[in-house]
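Starting off, we have a lone chain in the form predicted alone, written out as structure tokens.
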Amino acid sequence: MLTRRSLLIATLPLAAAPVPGWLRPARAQSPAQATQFIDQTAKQLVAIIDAGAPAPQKRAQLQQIIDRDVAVAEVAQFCLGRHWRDATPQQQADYVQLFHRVLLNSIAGHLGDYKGITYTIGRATAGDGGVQVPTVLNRPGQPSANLTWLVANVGGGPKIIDLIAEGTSMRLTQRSDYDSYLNRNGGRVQALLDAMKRQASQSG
């Protein structure tokens, strides 16, 4: 595995890497904004993972709200880092496409997880990388767990560009952990995908 945990999950504070140009919110997203996108994406993935439907159809539907709400390929440019120039543009294509293979394996892996689960939207606020928007899981028998979205304007409309899990990135511990693997297969960005493509056919 290339990663110490689930996408969703991570380890580096989000303040440790600027955020690119593409990025960064647009100045008409709003906290309230933010706010109502998070609340309407949450509660269609609630609804996902309370449905007596079939894995497969679960699946699929977990992809369209992925390919709407999340910024997927910007999200992976990012993760990648400054191994993304030295990538050709057909290992670029293949990347992004592996990401979003082994996001969506990911996450579908894990929804019977949050069964019955509700949440709570704190206050959103703004800055520089984005709009918070801190929310409250409960999870029946569970502890409460604190989940913070990131929101910024991608394309002319919101998108998730980092999920927060107890004060820690996702999208950063992403970067590291690639960075280390390449790091340790002397920068050869095909390594990486070769592994991916392991990764990916574990599940999907």
Contents of the next structure:
Amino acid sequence: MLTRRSLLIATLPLAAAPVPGWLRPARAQSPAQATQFIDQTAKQLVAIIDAGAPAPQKRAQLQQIIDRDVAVAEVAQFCLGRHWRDATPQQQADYVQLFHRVLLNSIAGHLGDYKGITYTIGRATAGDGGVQVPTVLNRPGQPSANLTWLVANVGGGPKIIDLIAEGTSMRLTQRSDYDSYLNRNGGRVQALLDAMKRQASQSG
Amino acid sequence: MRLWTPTWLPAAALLALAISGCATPPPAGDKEALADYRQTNDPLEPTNRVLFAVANGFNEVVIRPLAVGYVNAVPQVVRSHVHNVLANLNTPTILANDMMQGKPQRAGTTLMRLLINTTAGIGGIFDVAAGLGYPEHSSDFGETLAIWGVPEGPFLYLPILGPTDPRDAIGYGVDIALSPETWLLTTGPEMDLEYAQFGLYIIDIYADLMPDLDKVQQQALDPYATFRSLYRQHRHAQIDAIRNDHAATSPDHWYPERPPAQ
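Could you present the same protein in the form predicted in complex with the partner chain, rather than the form predicted alone shown above?
Following is the full complex, with the preceding chain placed first.
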């Protein structure tokens, strides 16, 4: 397990000798880059959690981070699976927008649970779907939890495309939820959109 | 929790048979839908959903009030000691499974936990072993069967066990047989102790999981499908973690300078 300090040391050569842009592969993220990216994002999230800002302000800050660091549209499309093609362009657009709102609500609603959180970053590994960056979250008075971030190059920069908590992938779980809901509602995408609208207005 | 044969379990099994229905597979022409159906591997979905609804009702009416009362009445410190004692009582079962899985390092850790926590930890009240470099891990016969190459089979939702599959349900029964308590506590008053322990075990687990269960119930459009997916993924991750644990027999902290095994 890397500590912050050893992480800093590990990434120092990167900072000292930047690789020219044309040498970097266009699609792949290196494990070191992905680790640095996640450390940066996680630091900002911890800062938002620990600062005593009022809820609407926290939410706005959180939205900024999500918009910048999460490939929301791609994750949304993944979560709709084979039903994406059944949706009209308008439904697709509505769906991505609703997905964004539901995601923001869900994260904003649970920020309070993570007060006083610290984390350590493990050794990142590159795989087919992207680079996996494992972290261990420590909350006061609670057992530590494993959270792995999946990072891929989307739109020219590193983006988070999945979170894997104790072995469970958030996008796979969400996909299975939507798929089952759609199958039980005759595969009508509009039924899913209506349910998501109710969900977004309830908790937002 | 051992040798535990409630009179209504056969009744529940009969109910399950009575309402047993099979999920209708999508038409063969729809290849993607068919692939999804196979991957979900839940041919008893209609029955499972009924049992899921029954279990939810039971949880809401019986288990939740008990768990809420337990959390409100008993301070966190005491609850964690209760958890430690229950975990320590389960250690022989974990040890047997670690060995059957052919994982000497994990078995060694479990044996040290049993010895240290039962003695220095005063019957398991204090988890002294974790602080000495022997952290808790789970291990059950469902996992052992998986390591031996037994497939998981279709998804099941059963009373008491909740989300499971035939491999894990059989594993649960074998774990009961593996526990020394099953064979040591056999007379009337001792059985009462076992029932009390099982009750506390359920409340302990539920109190711990309650916030997460509530989140899924609130946020999922189809909580049943979400629990099914979460259960499967979590089990696969646990089994992969055991399969990929090739650590040598000496505990990590004996050689702190060694780079992390990956």
